[in-house]
Each structure stands twice: as structure tokens, then as C-alpha cells.
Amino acid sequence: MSAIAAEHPDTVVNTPLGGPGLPQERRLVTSIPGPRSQELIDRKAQAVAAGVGHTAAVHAVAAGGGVIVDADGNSLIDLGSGIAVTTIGNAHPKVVAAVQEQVAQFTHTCFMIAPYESYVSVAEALNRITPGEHAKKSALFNSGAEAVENAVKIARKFTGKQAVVAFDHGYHGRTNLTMALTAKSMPYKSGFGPFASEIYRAPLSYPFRDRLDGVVAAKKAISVIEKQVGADNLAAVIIEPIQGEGGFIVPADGFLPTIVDWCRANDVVFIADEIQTGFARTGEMFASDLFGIVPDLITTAKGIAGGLPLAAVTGRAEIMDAAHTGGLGGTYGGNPIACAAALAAIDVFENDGMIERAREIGAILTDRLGALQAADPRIGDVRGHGAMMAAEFVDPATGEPDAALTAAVAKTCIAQGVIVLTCGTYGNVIRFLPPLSIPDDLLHEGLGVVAAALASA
């Protein structure tokens, strides 16, 4: 037991979905930053990049079950699972197990140099467990980046062919390639191009805005991309299930699988992006099988290893098989405690009860926000799936993007324990990801907490 879990015996929790025992409540002893964690700030200021920024002003010592305790001893809710990360909890105890047992034995060898088993044991994981019962194979990586870069890489050897197509709204990364199929400019884009070329951008259905039906407007979006870049130009289409950074948008019915089936007929290859959409977090393993559709390629990481850094694409094998031996890879690669945390975090998602917690806390989620949008009409829209739900805040008789209400509510929010995250292109929305292995009080408080910062603002 931590020493924060002994000093308050009566709150730890070291159930399965657990963590490392910590009391499971929200507790303030200083204001928001408190003295030791305002001394880190000052000290990050002075050492650290301007442009890495933070969302709370505190530092983590520790974290599990839904809370996370900074240096201060505040023990904050957590609805935002280190944007998606740690999904099954912080330092679940099986990860945990799997990663010191790991350590102990190597750290590294560089797969490309001395393989090892573990790597192979994720790689047919993650082949049985994605959509689709055809043959596949994946690649494993270090960042979400890196797999939508490969992706790509392995899309164009495949078709010979060079245009990529991504989404109004959509987010794909930080690197060159994947800022220029990033849709929003500030801050992920502004000032860092040129960007990688033969990338165009295409109409998202954004039901809440275009009041399309889905097939309406996946048609809309095949006219741009037949027009403006061509069939027989076009190597991939690449598209969040359901947006992540863009605003959590999902899809009306149709649109996508108006998409696949198009991009079937016209030999482009269909990446489905579920960074932050995979493993569990929408109540279903992945997001693709909401929607009934079996992408050529999948990406992911986030919840993928349980907060260690790991990425993987995952493909139909031939598809796969078209880059040249040396074309994939990369030093850290699937490094082997990634690997070993990820095969446990695999384990947990499958045989934990994990795509039923996802659905549980979609159905408090969805009650509550659903509840303060039929009592304040500046929640314009709430949408989601699981543990993967958003509000998005307008202005009432406009129906505009709010941002500065958005961006009041998440710094009340966080003033008062609360760790929300916000997102989309007009900075107006706030998602909610929580762990799965937060208890149901829990985060019946933080909802509590962000209605009262609601009504504050």
C-alpha cells in the first residue's frame, strides 16, 4: 500500500479494474496549483519548451482508479485519462506485473535486430481482435503519428499511387505528414509548414451543423474527392470512426459505410484512424464495429498499452506485405516492455468486463449530460459512444461556437478537482474519457461539479 493509500484507510479501492490503491475521492488541501506543484511549474518554465504546454496546473505523483494525487496531496477526478490513455485504469496491477517482470529480463534489443517474442504475441493480438475475419498483419510503432504516417507510407506502395484524402475536423498527429491531414490549424499546424503534399480534405458529416442525413452527405464528400483529387490519384482515405480532437463528431448513420464502399469500388485504401476511438473506449472494442465497416487498415495506440508509448498498424496482409523488407520499423519499435504492458492491457480489455464498464459509464454520461442540456440551452449538443462522450457549448439563439464558456467551464472545472479536457475546431467542446476503472460516485461528483461550474460561468 502507497503511503497516500495508508494515510486514508477507509477510502482505497484495490479492486480489479484498480490501480495502485489510492483513495478514491476528491480532496483539496491547497487551492489549484498548490505551493510544491506552482515551484515545478516555475521550474518547467525554465527548462522545458514554451510550446509544451499543460492543461492542469499541477504535477502527478500518482494516480489510479479516477483520481490522480499531485504534489500538494490533492486528489483530483480524472475525466480525461491522459487523453485516452489509460483507459483501463492507471497502473493497473497486471500491467504493472507484466512490465516489472519485462524489465527484469531485457529492455531492448531493437526488433529489427534481435526479434523476441512479445512483439509477435501484440502483432497476433492485434490481427484477431480488429475488424475483419480476413488475413492480417500489423507493424508496430512508437506514436499514433508514426502508425498514420505508415499507414500512409504502406497505402501508397500498395496502390502506386500518391494522394491521400483526409476529413474536415479530423486530427492525425504533429509530425509534417500528419499536421498537413490534421484539419486545424491553431495550435497543431500554425507556423511549422511547408507540409507533406498530395493531401486533400474532404467533407466530414457533422450531424449537429449540416443536419445531413449520412448517406447525403457522404456523397457530397465522394463529389469533392472524385473532382478535386480523382479515383485514380488517390491511394487512401483516412478518417476518425468518430473525431477525437475535431470534437468528438459522430458520423449520421451511413456516411461511412457510403464511404468504404466506395472506396472499394475504386481499388483506396481505407484507413480507419482509432487512436483515440480504440480498445473499449466507445463500448465497443473498437469504433469501426459501431458503424458496421472493416477498414483495410487500422491505427492505434493510446489505450493500446496501458500508458506505455506503443502504436500498431493492422492490416488486410496483402496490403501489409507491399512494403519491401526494411521499408517499416524504427529503433524503438515495439520495444518489449511496451509490448509485454501491452499484451496485459490486451488481457484486461478482453477478460475484464471492460467493453461492458465502457457501456456503463456511456449510460451515466449520457443521463447526466443529457440532463443538463434539456435545462440549459447553451449545451447545443451531446454526443458519444461509452466512455467517449462530449458536450458542445453555444451561444443560445445563435447556435455559434462558444469557446469562452467552453474554456470557463473546463478552468472552473479543474480549480475545483475536476480534470476536464476540451476539444474541437471552434474550442467549444468539452470531452469526457474517463478511466474505465473509475467508480460510479465518483464520477457522479465530477459531473456534479461540471454542472456547478456551468451554472457559475
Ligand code: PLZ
Second form
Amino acid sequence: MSAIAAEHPDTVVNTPLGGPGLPQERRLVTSIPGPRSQELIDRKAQAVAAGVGHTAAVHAVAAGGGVIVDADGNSLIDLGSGIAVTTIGNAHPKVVAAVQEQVAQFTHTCFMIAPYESYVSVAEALNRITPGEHAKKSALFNSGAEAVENAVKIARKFTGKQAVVAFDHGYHGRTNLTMALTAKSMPYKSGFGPFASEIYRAPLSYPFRDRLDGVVAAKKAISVIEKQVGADNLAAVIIEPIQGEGGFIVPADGFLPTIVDWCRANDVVFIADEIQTGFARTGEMFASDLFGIVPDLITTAKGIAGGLPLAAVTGRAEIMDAAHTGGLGGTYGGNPIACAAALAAIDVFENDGMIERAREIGAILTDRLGALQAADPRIGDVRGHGAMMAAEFVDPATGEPDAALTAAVAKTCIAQGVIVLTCGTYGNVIRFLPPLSIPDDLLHEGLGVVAAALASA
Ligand code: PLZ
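Let's see the other form, the form predicted in complex with the named molecule, since the form predicted on its own is already up.
Full complex below, order starting with the chain above.
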């Protein structure tokens, strides 16, 4: 039991998925931020570049189950999982044990210098659990953006073509190429250009706003691609099966399969960016499974290693093998500690009921958010799958996005000890990405705080 847990022995709940035995409760002993948190926020302002923001002004000292505990002793309900990373729960005991064992063995050799087994085992696991029965290979990297960069490199090398199409509302990272792929200027791109060339953007299916049938929306996108790029020039199409940062936009049925079929018919590599949607989050191991599509390449990161930095590109063996030996790599890619964590996390995803748990959480979120929407016309749309759900806030009279209301609700939630994240091209979406280790009663309590925040806004 941790020191914090020991101070509150009567409230410790053994959450089904571990965590460091923290009391599973919302507990506010100071206002947010408390004095110790404020001290850290002040030091941050002095020492850390202003460009690196934060959502909650807290000084985190422990996390697990469904809570984050701060230095003042406040316990906040976590409905964000550090942006969909700690899906199996923070400091999951299996991850902790695997990391501790590996870190004492060796911390780094560089896989390109002296290979080790865990990297190969992670590749084997990814090849097995990603969509499709075809022969697959994988390569490991450090961050989501790096995985996306490499997927594009591989697709270009395989096809001998250069152009890449991304979609409205898409988010793929903050490096130069991935900024070019990302749709939204503020805060991701503004002032950071020039951006990589040969990147084009197609319209997305956004049922709440375009009211289009999925196949019709796909044909619109394909027409833009054919007219503005041309299949002869196009190496790859990259898309998040459910847009994450862009607003948890679930495309209408038929949209993704129609795009995939067009790619297949035109020698274009279809890349699914499952960095946010992957690993049981949506109630399937990968969101591609929700839509019945099989990507040529799939990028993963976030949930893959229970909080340690790791990312991957997985896909058709003949595409993955297109890059010459030595053409892919990086000093830290597939670090042994991150790989040990990933093997433990993947074991949890496959064997500890994570998909079922994501569906249970999805049912609770659908229920509670649906009831809120029925009672409040400022919620224009509730959407998502599993433990990846969102509410889109609008002006009821016009249907226009209401970013101010969204920010106000999120701010109140955090002040009340519930960490929620916003997203959306128009900044008018609150997304719910709880760790799957959150107990039901804590999730309900968190959603009650959201409802009260909305009522008072
Ligand atoms: N692709 C679909 O969601 C990361 C970014 C938060 P990195 N999303 C959270 C922020 O403001 O920086 C993401 C994603 C999808 C790629 C990425 C990039 O992953 O690990 O942040 O590089």
C-alpha cells in the first residue's frame, strides 16, 4: 500500500485493475490549485517554456484506478487517462513489475546495435492483434507523431509515389510532417510553418454537421482526391477511424469502407491512425474493427505500454519490408523498458477483460450523457464508442458551436475535482476517456459533477 493509501485505509478499494491501492474517491481538502500545486505551477512558469500548457493546475504525486492525487492531498477523478494513455489504469501492477524487472536487467542497448527479445515479442503481438489475417510486420518508435512519420515514409517507399491525403478535423502530431497532416491551426500549427509539401486534405464524414450518408460523404472525398491530387501521385491516405483531437467524430456507416475500397483499387496505402482509438478503448481492440475495415498500415502509441513512451507501425509485410535495411530506426525506438511495459499491457488488454470493461463504461457514458442531452438542448450531439465518448456543445437557437460554454463547464469540473478534457476543431466538445480501471461509482460521481457544472453554466 502506498503512503497516501495508508493515510486513508478505510477508503482503499482494490480496484479490479490495480493501481497503487489509492482510495477511490473524490476528495477536495483545498481549493484547486492548493498551495503546493500553486508553488509548482509558479516554478513551471519560470522554468518551462510557455508553449507547454496544462489542463489542470495540479501537482500530481500519485495516480491509479480512477484517481489522480495531488501534493495538497486532493484526489481528483480522472476522466482523461492522460489523453487516452493509461487505459489499463495508472501504475498497473503488471506494468510496474515488468518495468522493475527490466530496468534492473538493462536499460538500453539500442535495438539497431544489439537486438533483444522484448522488441521482437512486441512486434509479434502487434502483428497478431491488429486487424486482418494477412502476414504483417512491425517497427517500433517513441511517440505517435514518429509512428505517423514512419508510416508515411514506408508508404512512399512502397508505392514510389509522394502525395498524402489527410482529412478535415484530423490530428496526427506536432512534428513538421505531422503538423502538415493535422488540420487545426491553433494551437498546433500557427506560426510554425512552412509545412511539409505534398500533403492534401479531403472532407470528412461528420454526421452531426453534414447530415450525409457515409457512402455519399466518401464519394465527395474521393472526388476531391481524384481532382486535386490524382491516384497516380498518391502514396497514402491517413485517417483516424474516429477523429480524436478533432472532436471524437464518428464517421457515418459506409464512409471508411468506401475509402478503403478506393485505396485498394488505386494502389494507395490506407493508413489507420489508431494512436488514440487503439487498444480496447472503443470496445474493440482497434476501432477499425468497429467499421469492419482492414488497414494496410496502422499506427499505434498511447495505450500500448500503460504509460511508457512507445509507438508502432504495423502492416502488410510486403509494404513494411519496402524500406531498405537501415532505412528505419532511431536511437530509442522500442526501448527495452517500454517494450517490457507493452508486453505486460498487451497481456492485460487481451486477458483481463478490457474490451468488455470498455463496453460497460460505454454503456454508462451513453446512458448518462444521453439523459443530459435529452434534458439540455445545449448538448447538440453525444457520440463515440466504449470508453471514448464525447458531448458536443452548441447554441440551441443556431446550432453554432459553443466553445465558451464548453470551456466554462470543463473549468468548473476541474475546480470540483474532476479532470475532463476538451477537444474539437471548434473547441466545443468535452471528451470522456476514463481509465478502464475506474470503479463504476466513481465514474457516476464524475458524471454527476459534469451535469452540475453544465446546470450552473
Ligand atoms: N495521432 C490520432 O491522438 C496524440 C496530442 C495532445 P504523440 N494526441 C494527443 C497534444 O496536444 O499534443 C496523437 C493522436 C493521433 C497522433 C498523435 C500524436 O501522438 O505521441 O503525441 O506524438
